[in-house]
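A single chain comes next, written as structure tokens; it is the form predicted alone.
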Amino acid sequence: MSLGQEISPELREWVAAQLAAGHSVPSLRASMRAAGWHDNVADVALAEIEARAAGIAAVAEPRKNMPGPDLSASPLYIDVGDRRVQVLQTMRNPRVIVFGDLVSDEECEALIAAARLRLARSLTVETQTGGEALNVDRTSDGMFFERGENAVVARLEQRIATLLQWPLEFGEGLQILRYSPGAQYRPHFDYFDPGEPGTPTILRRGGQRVATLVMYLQEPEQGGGTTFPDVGLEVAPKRGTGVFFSYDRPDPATRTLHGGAPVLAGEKWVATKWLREREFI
């Protein structure tokens, strides 16, 4: 970089604006010139927003493979190795699918025996930073288990990695959620959005996410479903039950809006298994 001067972010808004209104690099390396920028700065902010913005358009295209279940031949019951698991509803656009007996009753209590011990306020994704942050539209308590750290979660796993088709590798470390009464996540997307500054960070550790599965291990007595606002849907949270749902690309046109509607009596916990595109690290 030249002596005295930086790459400013009011530089890199300068620049990427430009280029969406449609002004050539040729122009703009002139206009940055004339205004006593040197060349090599020029180069490089005009080199970092292209490729930024070809690393987003490239990730916008749907991805062909996919996690999920077969579903050709339009099965109630797919055969999982040590159960069976019921198909109970599935829905195209977005692809959301209902699994019933995905967790049996002393599964559920174990994992909600082991977790409970280690809650904390549940953190977010920060795509500003790459890290995780307290986030007011989330407002349960949880925690995290390591990939096989027990038997429970080691069979759970392995479940969902042939249920749904993709490598257990590819998997996080399964999640655990409580939701007391009033508690609640508001609706928001899964993936990582591709614009955001923290997002390359993440992607290091396996790239995007391509999938969620929510399976529910207490039910309240009343609220807590599982809301997609963008299609009016709502799965009720029944014990023993999940919701998988897929996005094949970080964009609002999956139709992946979703969220924890209030929990209004009772308590609701569940385990989240979040799926990358390649191993998680």
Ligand code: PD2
Given for the second form:
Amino acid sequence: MSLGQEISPELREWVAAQLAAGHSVPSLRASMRAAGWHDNVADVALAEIEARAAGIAAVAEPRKNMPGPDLSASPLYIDVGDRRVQVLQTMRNPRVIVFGDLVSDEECEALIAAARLRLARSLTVETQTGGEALNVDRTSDGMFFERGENAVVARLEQRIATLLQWPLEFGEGLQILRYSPGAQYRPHFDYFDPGEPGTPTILRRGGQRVATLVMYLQEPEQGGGTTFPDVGLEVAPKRGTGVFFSYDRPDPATRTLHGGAPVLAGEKWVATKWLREREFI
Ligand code: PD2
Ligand code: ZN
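Next, report the structure of the form predicted together with the ligand; the form predicted alone has already been given.
Time for the whole complex; same chain goes first.
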């Protein structure tokens, strides 16, 4: 669809706020037209919001601008300033890329050491309320670093921003997870479900998640792969390696359902970087 004018997240939010404040759809349509919005943009934006309000899932438009490395020349390595990251495997639909030599052994050790002291049973964002809650689907222990919290975190975040061509400020703080034997993360999507009542609150901090990078800091002896059930893919949790995947709309059609398979022996540690549409505040 070529509308000539983009329906920005800000426009969507503005329309939603006006409706919540009691303005009628015809009056909104009139003020949007008066403000210079093309009729079709106003109609599409309003139809989407009305559909959502009526509990009907509007078909989300895929984003065009997405994080990810430039693979146009099929590189085997990508220079990210302080190291050359290997491109080990790529998939198009879903977009999945496995990177090697992404995190050094020393960086893995330093992240684990700093995180170990602060582990607590993992919380996931509670989409009912926008708060956090214990989640039975995730039996790992975890914590979050602030963005740039220490030198190793800051260096890794800069490397990720360069590699994925996405502003550092659009990233959430690094999450660290530890899986003991038996622990797993059942298949889920990382984007926030547009149908959940808590989602608008979550989206205020930087919009949707659009991509994930899971980096393996310590490999278990057995089990613990990252699985993509829709496409029968399993990525081995090799230390220093990272699996990147992106989703251009918050929709299962992206085929980015993924999980952490149960650890069968040993301990698995990962660092996850989630990327948002906008600056994450
Ligand atoms: O640890 C993993 O393999 C894993 C799997 C699925 C991590 C995440 N999701 C995540 O952090 O979102
Ligand atoms: Zn996940």
